[in-house]
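Starting off, we have a lone chain in the form predicted alone, written out as structure tokens.
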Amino acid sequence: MTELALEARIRGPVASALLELQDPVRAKLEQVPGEMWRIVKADAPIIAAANAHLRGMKGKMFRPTLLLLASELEETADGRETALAAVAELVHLASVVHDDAVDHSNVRRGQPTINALFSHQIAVIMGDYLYSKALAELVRLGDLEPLRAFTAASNEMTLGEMRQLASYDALSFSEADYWQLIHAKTASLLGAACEVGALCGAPTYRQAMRRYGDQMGMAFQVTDDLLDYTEVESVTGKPSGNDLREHKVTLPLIAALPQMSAVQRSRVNTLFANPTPVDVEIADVVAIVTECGGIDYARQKGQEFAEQADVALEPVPASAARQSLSDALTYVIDRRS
């Protein structure tokens, strides 16, 4: 049994669904972690220790999966795709390390973050290191187009984070603000990964795959934000209601706010005025958001983005890789079980 298959068995049906859609690129995907740690290997003991910890966290490898599937659409992948899949995951990992530092998060997927295990300063520098090594690998490969795609996504991710930090009144965060934010922080990198994958083996579908990745990324983040209101820790790897605990405003709350009574709105205001909301406050606001239609609205929007991603696949000819890209949309939307 491979390491990925063992991880899927441990995590249950959601991970098993991911494992199935990875089948067409299984052999290459198994090589990606080795490529990642080749790229970021360093003699410095503190970097080696941080790398060892990150290696043990075992992410889902979703971005490398999409990149590799896109590279197989015409079964003519040119040999760069495994290294570029590693770059995609390193850019994502760098953003995760930075996010945990910015949010002062201590736990991710049930394990201590770099921020908690080492220090805030090391987390910031480690994120910089991962990103710079990813860029160095792109330079080594010597192709301007993947470099252009990944650096544009990284720039958008950074600007998105800065805009979020600059938003002082959380409850004034609009739906338009939310769409801009999740495109920057999530969809931009998924779009870049799919585009770069196409560049490695199916350049005819470069724009189609960029569109697919963008829309997939929007559906992915909407669903992720929805899970924070609807699922327990064993599914998401983080406490249910954690966004509310951290005073983060996402689509379910944005959609529900205009439908709230004055009394309901005052209870939301009370939670956001409390620096350390307790579980009963969070459960109360989750119930209000549900009653006011925020959950249903977010679920509908996530489905709409997934449908647009599926439309982007229409020009792509039938193949095992294309089928997996279509199945990936179901996986993203159905992460409730």
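Could you output the structure for the form predicted in complex with a further copy of the same chain, given that the previous block was the form predicted alone?
One chain, no partners, no other molecules: that is all that follows.
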């Protein structure tokens, strides 16, 4: 059994689904980490140490996967695709490093964050460094179109983050605010990654891929926010409810709020007035949100975005890469982590 297949068996069927949909671009995907560390390499021990840690964190490489798949839809990609896939992951990583610094998060996916392991100051500057190196690589590649796509996504990501930091009355956060926020936070970069992939091998489908990535990104984030309400943790046997704990308002709660009785609503208000909500309060609000249809509504919306993304794929001719992009939609809404 190969290492990857073994990993899939340990992580279960959905992780295995991610591995399968990477099949058409496996060889190139395996070159992406090497490209990433080539781009951010510097003759400074602190950079080497931070890079080594980030390297060990190994994300799902979802953005590189999508970019590489989009680059294979027409003919052979033009050779820039692994470097551009590395840039997509670095732009994502830069935003993750700053998000963790801003939130003072110590752990991400079971690994210590840069701010926990080094310092908050180093996390701020390391995020700047990763982003500026990614941009310099785009300049080196010498084509303005990927620069346009990635800088537009970065603008939207930072604007979204600013809006989120500035909002003070969590429970007045509307569904429209939520769509704007998750487009900025998640869909903009996934859309850019898919568009840039098309730019290096399937220019006919540039707009289609942009739309696919946008809609898929919306489905991805809606599902992420749902998991906080639905996915039972191995230790506690209960949903984590971390978003509620941090007073983060996402779609399930937004959809449920207007359906609540006065008593239910007052229990939500109490949780949001408590700076450190306890587990039983959180479990209670999770139950209220579920009862008031918030989970069903969010699941439905995630499904609709995935369908819109599938519509965007319609003009694309059949190929292994196209099949993977279609399968990615199932993965995105069915995944459990």
